[in-house]
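Just one chain is shown here, as structure tokens, and it is the form predicted alone.
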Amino acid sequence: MQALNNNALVAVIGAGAMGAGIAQVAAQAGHPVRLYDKRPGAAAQAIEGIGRQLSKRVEAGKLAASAYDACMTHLQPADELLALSDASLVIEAIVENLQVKRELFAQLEALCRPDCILASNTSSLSITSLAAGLQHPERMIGMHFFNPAPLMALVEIVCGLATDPELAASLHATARAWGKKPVFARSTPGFIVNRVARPFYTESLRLLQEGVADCATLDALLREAGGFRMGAFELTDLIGHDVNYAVTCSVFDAYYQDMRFQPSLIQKELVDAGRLGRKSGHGFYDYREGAERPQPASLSSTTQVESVVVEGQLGALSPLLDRLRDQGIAVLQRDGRGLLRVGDAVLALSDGRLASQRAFEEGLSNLILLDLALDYRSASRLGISWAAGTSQAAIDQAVGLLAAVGIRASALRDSPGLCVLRTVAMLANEGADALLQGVASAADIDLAMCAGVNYPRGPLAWADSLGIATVTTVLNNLQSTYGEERYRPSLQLRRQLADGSLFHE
């Protein structure tokens, strides 16, 4: 299916940050664009703002003057809806209110030409519901950009129950022609990103509520071990807790209070207190002038390590051995059940059980569990926890081993799945469930999470790399420990475990 011709008029309704950003994207792609807002003068002011931003890029040598002129020539304010009647595509970016949007689309259907595509930038409302009152609901589609639209690559092309598949294919091609990375999604609560991303926030919030570690330490582990650009507390402070909490509640309610999406009382308390994050000056962190940023907790040890013993296969932890060898640490190999011994300490990758539980069940003394890392060859920090009764000498030996290869160790209270591992397992589980329910393809789910929220690896690709059996074991152990449906493994994971298939063959 072909993209819209560059001569096709694109209309954008709503001159706020999102609407202005979408208008800029379409204009820079070469389309004539009309921007409308019901507030008098708002569209013209938004275009002036676009001009100021692009002028700065020209001055910095990041944008050619000719590109600036072309973009600004394509942008025009519209004083009334009637001025949008000859548009080929109308993208709505107004308040997230179902009734208000429905009324607008009813007006547009009567006003615009019969072949005009009606698109909503909604991040949470059902496209099927938005189209329900239209005479021709097949014209209605979601075109969900991410903020800021000129910079963020992802666009979710969201199909409602009646959406014409050819129309969806055309918009997908159009978004690609605009330099974006489009994905197809079915109109279900949260679409792809706002659904699959929920565990990234909720697992850190639960760990904080359970006293596993402080915000700075948990954030540092997600960054320095998990490879995520920001930790959950940093990110929700940036998004705004009013926005993030509202989305979580919306998804939770839309899925009939499925406990996988349960909102956090800690975040609700911040919202109630008006501590909304960066925009209010205080959230999980204090952004007021003079405030000091808390540092992640790190363990220290002077223990020198010269050799380790590897028993059996270490699975995902194996790349750490190359790092040890590079530092001149002798690695001795023998048969066993996937353990790493250094002095008195017995180290293993977490499998979702409590350290004390695993030590008891496997008859291990001085058991110390390591958290997951995106790449053990480059990780600069790891979370560790240990079983009750573990000696200080064993802890020092484990910390000394990590320090010898440049890895800082952060102590976590004994908790199932630690930090990064349980977060990744839950992201993979949610991605698998979205695949199971036909929300999107495996490729589009992973692309959406990488392009939309900058994940270092798609959750389904991560499950393939870690091993679907490992992910399923971690989830089973989390569910058993907590006794909650929240951690139930997706049927999709169980199916692929049974038939031995991967998400990306």
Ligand code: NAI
Contents of the next structure:
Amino acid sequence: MQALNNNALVAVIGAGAMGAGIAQVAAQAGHPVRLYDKRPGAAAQAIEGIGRQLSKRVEAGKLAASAYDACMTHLQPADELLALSDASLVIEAIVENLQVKRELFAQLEALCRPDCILASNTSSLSITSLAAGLQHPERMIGMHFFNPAPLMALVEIVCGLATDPELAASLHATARAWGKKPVFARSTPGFIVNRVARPFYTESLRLLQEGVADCATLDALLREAGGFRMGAFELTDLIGHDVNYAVTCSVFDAYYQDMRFQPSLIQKELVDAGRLGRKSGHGFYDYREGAERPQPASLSSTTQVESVVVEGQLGALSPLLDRLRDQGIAVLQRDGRGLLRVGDAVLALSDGRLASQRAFEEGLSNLILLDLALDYRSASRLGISWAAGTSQAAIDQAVGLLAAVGIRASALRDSPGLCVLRTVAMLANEGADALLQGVASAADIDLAMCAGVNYPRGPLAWADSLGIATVTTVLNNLQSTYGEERYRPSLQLRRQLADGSLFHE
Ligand code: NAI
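May I ask for the structure of the form predicted together with this ligand now, the form predicted alone having been displayed?
What follows is the whole complex; the chain from before opens it.
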């Protein structure tokens, strides 16, 4: 399907943070752009702001002066809606209010050409219901950019019930021609990113609420073991708790209070207190002048380790063995059920059971569970927790082993699935459920999470590499340990487990 021609007029309505960014993207792609805002002068101001930003880039040698000129001549403010009547594409980025947006689209439908694409940048409203009052709901579509639009690659192309698939394909091609990474999504609450990302925040919030570790330690684990750019507390402090909490509440309500999306009381308390994060100077962390940033908790050990015994296959933990060998630690192999023995300690990757429960069920003493790492070859920190009754000597041996290969160990209170493993299992579960419900393809779900929120690996690709059986086992164990349906594995996982297929063949 063809992208819109470069000379097609693009109209952007709403000259706030998003509208200005979108107008800049379209103008830089070569389209004539008209920017309209109901507040007189706002569109012209926004264009001046774009000009200031871009001229700084020219001065820094990052943008050619000719590209600056081309972009600025393409951008024109519009004083009235009527000036948008010959647009081929209108992108609305006004206040997030269903009624106000509906009224605007009704006006646009009356004044724009019959083949004009009517797109909304809404992040939470249903495209189906935005289109409901229109004479031609088939030309209404979501074009969901991420903030800041000129920098973020992802665009969710969101189809409502009536959206014309050809129009969706054309807008997808257009977003690609604008240098973006578009994905298709069905209009369902949270589309892809705002739905699949929920567990990233809510699982850390739960771990904090249950006293498993402090914010700095949990954040460090998601960064240094999980490979995420930020942990959940530093990220929600950046996003703003009012915004992040509102998105969680809206997705929770939209899915009829499905407990998978249950908001956190700890986050609500921050919102109630006005501790909105960086923008208010205080969130989970204190950003006021002179405030000290808490450091993650790390265990230390002086125990020297010379050899380990591997019993059976370690699965996802296996790459750790290469790292041990590289440090001259002897690795002896024998049959068994996937355990790593060092002195008195028995180490294993968590399977979602409590360490104490697993130690009891498998008759193991000194059982120490390890958390998941994106790559055990390069992780610099790992979460560990141990069964009740584990000796201090065994803990020292485990910590000494990890220290020998440059991994800091952070102690987590015995909790199912530790931190990274449980977060990744729940992200994969949400991605799988979105796939099951036809929200998007597996490829688009993973692309959306990598391009939209910078995940180090798509959650479905992560499930493939970890093993769908492993992810399902972790979720089953979380579900039975908590006794909560929140952790129920998606039917999609169970299906794929039964037929042996991967998300990405
Ligand atoms: P904003 O508050 O910065 O800007 C909204 C602009 O729309 C204001 O300049 C306002 O004067 C104008 N406006 C309001 N009602 C209007 C009307 N009836 N006609 C014309 N102009 C009108 O808002 P922001 O953050 O730019 O968001 C706009 C839309 O983009 C919302 O739907 C929001 O959900 C969505 N969005 C926001 C993201 C963000 O991170 N801020 C990310 C992705 C989507």
